[in-house]
Amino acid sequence: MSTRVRFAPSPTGYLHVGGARTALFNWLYARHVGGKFLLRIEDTDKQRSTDEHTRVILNGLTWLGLDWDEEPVFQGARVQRHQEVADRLLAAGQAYVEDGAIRFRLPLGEIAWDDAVHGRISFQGEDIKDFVILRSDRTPIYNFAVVVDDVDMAITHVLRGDDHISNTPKQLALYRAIGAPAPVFGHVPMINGPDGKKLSKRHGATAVGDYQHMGILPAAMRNFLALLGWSPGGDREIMTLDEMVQLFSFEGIQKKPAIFDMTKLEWMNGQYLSMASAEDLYPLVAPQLAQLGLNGNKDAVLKAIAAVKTRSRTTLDVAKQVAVRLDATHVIVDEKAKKEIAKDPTGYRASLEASLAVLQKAEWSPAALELVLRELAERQGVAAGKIFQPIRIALTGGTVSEPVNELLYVVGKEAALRRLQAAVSSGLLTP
């Protein structure tokens, strides 16, 4: 028999951080051993689901590149075989109808699983009370309905929270109950923010949409989560969507709760920035700059990302910083960039100057704007940081940039002379 798994979001909210982790673990499962990966809309809660909330959560689903087997089926849709199956085992005397409802006797004694993570888990059934399948007004619980479901998709592993270890008990009798194959189980444990509580808003965005919109690659946030809780073995960290598929497997999953941590997210971010080309990147960053109000050349804005985008975390920086390179309207100064001039604003204003002698007769290519700065310095007796420095700040308003004759070079000669001779006539930083 084929394997066949599910992920069954309800669509009551946004997709979250933890649900999309559930669905990659799952999906990465069904790739590895060449099997489905399907998906149920348990759309059983009419008041607060939303065919906006369906919408986001597919396009969550598709923006992490998640693709899904056969077409999506709706619970909600599937009431009537629910209570088919409940009638059915009210008539063999497994349910009696208790004020309305439909409730499930639950047989005595051991109810114990293998858990594809933690092992063999074990309850009593006398110490979980039989329970309601079928509510007063016909419509299926959520224990009952989700067995059903599986049971006619014929899933045969179910890798889900570990919120979920108190379901399963219920559910393996109500398989037994049905004459159907219980599937494996498997609960991945809960990811936690940084305070090493449940993640939750108070530790920042939990939809995935949000990330999409902070300037985070699908590639980078699929990497990421699928860390959250799984090793792959040794110290890999990035990895390509076919190496985490190859190397997937349940034992790789650890026990312990995950950390969500955004400087490892914004870190790992970055290294697939820099792996990216500017031409890929140029979509993304595009309707960010409009944003700005910056419409540039194409090939100008390629030019400024191929130099950014090494020093940057997000999509949203890159924007930014190519923003600035493009347009002296969108520089400001930093308050480390301002100590360093107020240490010694005659001599950054010199050095500027002297700059701008050289600058003006120079050919304009990063090679031989490197050489003409390093000869300046040479002559006056300095290191070259000394010449390279006052530089970058008059273009980025920062300390920090790519080299500095890459800097001018993605500037422009028209530009970077206007916005240095600004510089010179300020004695600060003013575009």
Second form
Amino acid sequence: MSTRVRFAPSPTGYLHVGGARTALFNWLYARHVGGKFLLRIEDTDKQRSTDEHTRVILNGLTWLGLDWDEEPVFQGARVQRHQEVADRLLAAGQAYVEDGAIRFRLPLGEIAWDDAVHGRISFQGEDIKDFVILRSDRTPIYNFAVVVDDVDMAITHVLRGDDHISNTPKQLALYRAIGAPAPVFGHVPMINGPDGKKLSKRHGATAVGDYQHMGILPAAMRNFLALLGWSPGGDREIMTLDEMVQLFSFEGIQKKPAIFDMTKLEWMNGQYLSMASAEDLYPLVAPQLAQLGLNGNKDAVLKAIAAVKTRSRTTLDVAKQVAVRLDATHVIVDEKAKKEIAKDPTGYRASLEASLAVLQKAEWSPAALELVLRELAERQGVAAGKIFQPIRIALTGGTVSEPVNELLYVVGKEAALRRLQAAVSSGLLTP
Ligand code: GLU
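Return the structure block for the form predicted in complex with ligand GLU; the form predicted alone was the one displayed.
Starting with the chain above, the whole complex follows.
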């Protein structure tokens, strides 16, 4: 039987990190075994489900590069089918009517399964009470609709969050009653914040769309999500999608909760930014530049992206740094830089003046710029940093230790000299 897995979000909110991770694991498994990855929109809660949420969830999956097979199934459209199966259980005596609702008769004895993540999990039927499957208004209850749909969709593996473990014995009992073979169940660990508590708004953004807007690359997000509760073995972290597909297995899924670490996500995004070409990043950075009110010419933007991408954490970061290089009005002197200047304002100005004198005559290439500034430092008998740091501050407003020759080159001769001149005359920094 060919493998069929599904992601079954309820469109009562956005695609959050936990849901995206569950979707990714299912997708990786389907692609690993050459099976199908299906979607089911669990929109039975008519009060809270919206088309807008469905759209955002599908967009989020698409952004992450998780494509699905077959048309998505909408649970709300299958209510008649749920009613039909409930009536059949009623007719067979496996369910009964109570207060107008149909209640499933839970059999006594052990209900157990070999969980793909946790190994054997066992419950006693005695501990689980008979439960409603169809409300008195004939709408289905989650545990029932899910089983009917999974059976009809011929789902072979259900991989979902640990929070569903207590639902699984009820669902297994329903499979038995319906007379359908049960799928393999696997429950993936929850995602906690760095404080060990369940991930929530308190820990920062939880919606995948927020990360998109923050300037996280989809490939980095996907790689990061894959490692939330799964490990390919060894200390491998950066993996292409193909590598993840190849390496993915249930055995690699951890039992203990995963920790969502924003610093790690930003680090990983930085790795992906370094690996990407300026051309690749251009379509992502250009709209963010436009939002900053800057429409630089493409060549200048590409040059600036290439210079800053290895020192950036997000594409928004890239855009800001590009903007600083292309347009002095974006320069904001940060606290650290102000302190540096305050230590020795006269030295700061004198150093900039000396640099200006040699830069005015310099050939504007990274190699030549490096040479003339190092020669200047030597002549003055000071460390190169004494010459470099004031230039960095004057041009970017910050003290990030990037190669100053590249910085000058990217800003361009005319703009760089103008900004340095302005910094000399004002003593601080003005555009
Ligand atoms: N709609 C359920 C949820 O979002 C799906 C549970 C399942 O995968 O069975 O939690």
